[in-house]
Amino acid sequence: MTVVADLKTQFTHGVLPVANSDEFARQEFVKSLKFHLASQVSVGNRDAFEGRAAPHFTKAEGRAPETMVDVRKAMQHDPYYKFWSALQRNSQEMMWKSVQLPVERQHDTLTAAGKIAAPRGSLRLNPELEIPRYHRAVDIHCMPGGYHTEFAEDDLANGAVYDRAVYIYAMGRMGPFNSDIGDTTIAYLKANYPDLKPRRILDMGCTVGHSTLPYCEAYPDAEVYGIDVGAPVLRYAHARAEALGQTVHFSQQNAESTDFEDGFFDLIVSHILVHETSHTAMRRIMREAHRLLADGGVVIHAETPPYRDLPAYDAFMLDWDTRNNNEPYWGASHEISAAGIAAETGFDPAKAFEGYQPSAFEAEEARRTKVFQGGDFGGGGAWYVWGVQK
């Protein structure tokens, strides 16, 4: 079923929680906050480190700062950049607590609406999954209680936070159902696998489904399943499918290793799942993913570019996350090689591909920055994919 939205905001469905205007008017100036700090205080930084920083390391290690690492030890203890860190780091504070409140207080409301008497698709919990510890150690991206995290029986809550913390953090450049990494990924595997025909389609760590639904309509003729370790966000992403009439197999396992027979995909997809596992979780993944495939299948993952990509300020700038958010995996995520890790991994390194794939959703109201940068990765107005074929 196709839904007309209205661009300029997040489209209201079923169980998306309702702000009152206090509610409303806090989550506007915490998005508007976020876009000011990336658009008009981040510029400020390359003033810093080239008027500042750059000239002190130089005369400090006589010679120019070349790499991320000599640039992080230029600026770390510059006043304008750890002024615009303090800040993007409480604004990143702010934007969950402005959303936890109408949560809160719909709670009962919420937990009922993600009861379907006759649901379209599917949801499986598992409640003696073992969550992975790098999930459990750490609230990720500073989100209370992660993905994982339950308050009450059927609960949902941490869906609900997701879903409309997702729109406040991307400024509304994700477009009305949060649904551009799916989007923009999904134009890429078109353009590049015009012959790819999938009888079934995996979403790896979907959280709330923002960017599994869009493969619905892509591949009409496909199942789609999607698996998270949360079951929270999992309730909530079952609700929100079939709310807007999608038809999707949801169920709580841990990418690593699942239940699915061998072969059983033709396409397994993520977004953003990469920065958020450890080292020797992503290639287990990947194994799973040789495994779950069958001949002639692809895995694919987009997420932001590799550091190697970019100049040594930019690639500092965008591992502001690493240190200041919460994202521990983050830096890693940054130096993987698609064909490296598809060698260690049972792959075909010949097959394996990387590339840029412009922004699906690119309406006036989205307002990139055009910039890769901590608390911005939307802004860059580009997805980096890369993955492998089976």
Contents of the next structure:
Amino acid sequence: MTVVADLKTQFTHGVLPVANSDEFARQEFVKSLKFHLASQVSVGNRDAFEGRAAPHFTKAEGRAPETMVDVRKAMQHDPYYKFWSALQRNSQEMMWKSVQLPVERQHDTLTAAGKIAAPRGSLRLNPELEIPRYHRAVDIHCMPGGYHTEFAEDDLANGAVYDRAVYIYAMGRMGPFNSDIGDTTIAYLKANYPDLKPRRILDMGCTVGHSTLPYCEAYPDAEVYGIDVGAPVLRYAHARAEALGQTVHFSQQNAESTDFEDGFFDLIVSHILVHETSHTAMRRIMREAHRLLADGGVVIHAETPPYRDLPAYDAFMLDWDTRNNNEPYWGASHEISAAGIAAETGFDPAKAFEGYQPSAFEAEEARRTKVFQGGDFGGGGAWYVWGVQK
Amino acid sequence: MSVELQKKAKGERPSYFEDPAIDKVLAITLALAGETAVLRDRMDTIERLLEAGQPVTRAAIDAYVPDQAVREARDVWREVYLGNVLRIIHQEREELARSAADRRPYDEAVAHVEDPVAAGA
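Next, report the structure of the form predicted in complex with its partner chain; the form predicted on its own has already been given.
Expanding to the full complex; the earlier chain stays at the top.
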């Protein structure tokens, strides 16, 4: 990919909304606020727990808090935790506002930039596609309108909003191309499936393609496809991929049921998709992956760690998003076991895997807190991957 | 402005305080803190343009792109600024850290007298 000298800013590709100096300052403030909350304020929650909430719990229940549910019961009314939560929620809402303003101002130019005369890749939209209920019910992670709402004809506004917001949300820790989850998943695949030579790769729930594009470089002989339910993010993903000189075939499809042929893919990937689906949808997605994979093919999902791998307090803090950031499936999705779901969906559970892979973007610039916690996305310095080989 | 995007994310907004007005006042206070930081960066831009002997026009200010050194200097300023704005939170955090630390040796002492072997005595 394009070599960048500056690892501390988002790469300005052709469709990235341009912020004027005040708009940029507002976004930088949100980034600083998020970093301050994660590194300076969130730490007080542990002291509130150990010094105040846990002793109260022990006194009331006659035993010390042990599980994540215990910690929640102890902490949910703690005044420090509640105030931190309120600050955290506001930082999220302020982030969306700060990226919406320049997108609103440049909407006409962005829409025009989305129309590509002679593309390398392709874009196939389906206006008849039913948006799944788990995306219609709430706007995930508080992004007004979600991935699918269109505010004008040929609209890509929420793609532009999302691309910029991902950078601010992760406080730049996913690199200039927001590509860390894709790069990290690839590193895991190269280490664990060195002989995998995919003819075709599918990225499910690709949004703006920030995790999709790394596969073009990592597997130059493969055709790369990306699907999502949201038309605005796909229009933007297409324009972004073209601006960055990569060939990807985007189409508007639900990963639970696609129109690709049986065995069409050798590698199916997703990046922080799982927690934005539902119990039923996730199983349908895995059955569809089983249908779409050729023998020997691999499906892999990248996420934040399952709660069973974390101490109860850390699991509680990571679970913040379930109730505070419009992520209704966040909690339940963190209970998934790869072998269990593989067995339910037609795969051989013996070929299932789970693992941790250190973040590929491990520059000093990442300023990681080394903690998995709500409001500190990418702070942990590793991604959890799970999947199965067919 | 050619399009107006949706302002509120669909889904019930959690309330964090007994009086919903407090949720609103906190949101407004944080937004004001943000707008003050925006103004401060604009002042900083004007000062830097003046120092460099460049024309100080609204167009020049709006188009100003801070380089890495300027961005880092502003990051440092905002970190101090947030420490000032959120002073009351940090006061409480300091107090909580003290009482958590006070409790730790006491819990260890309790464990010690109740079960010296498990406590490593």
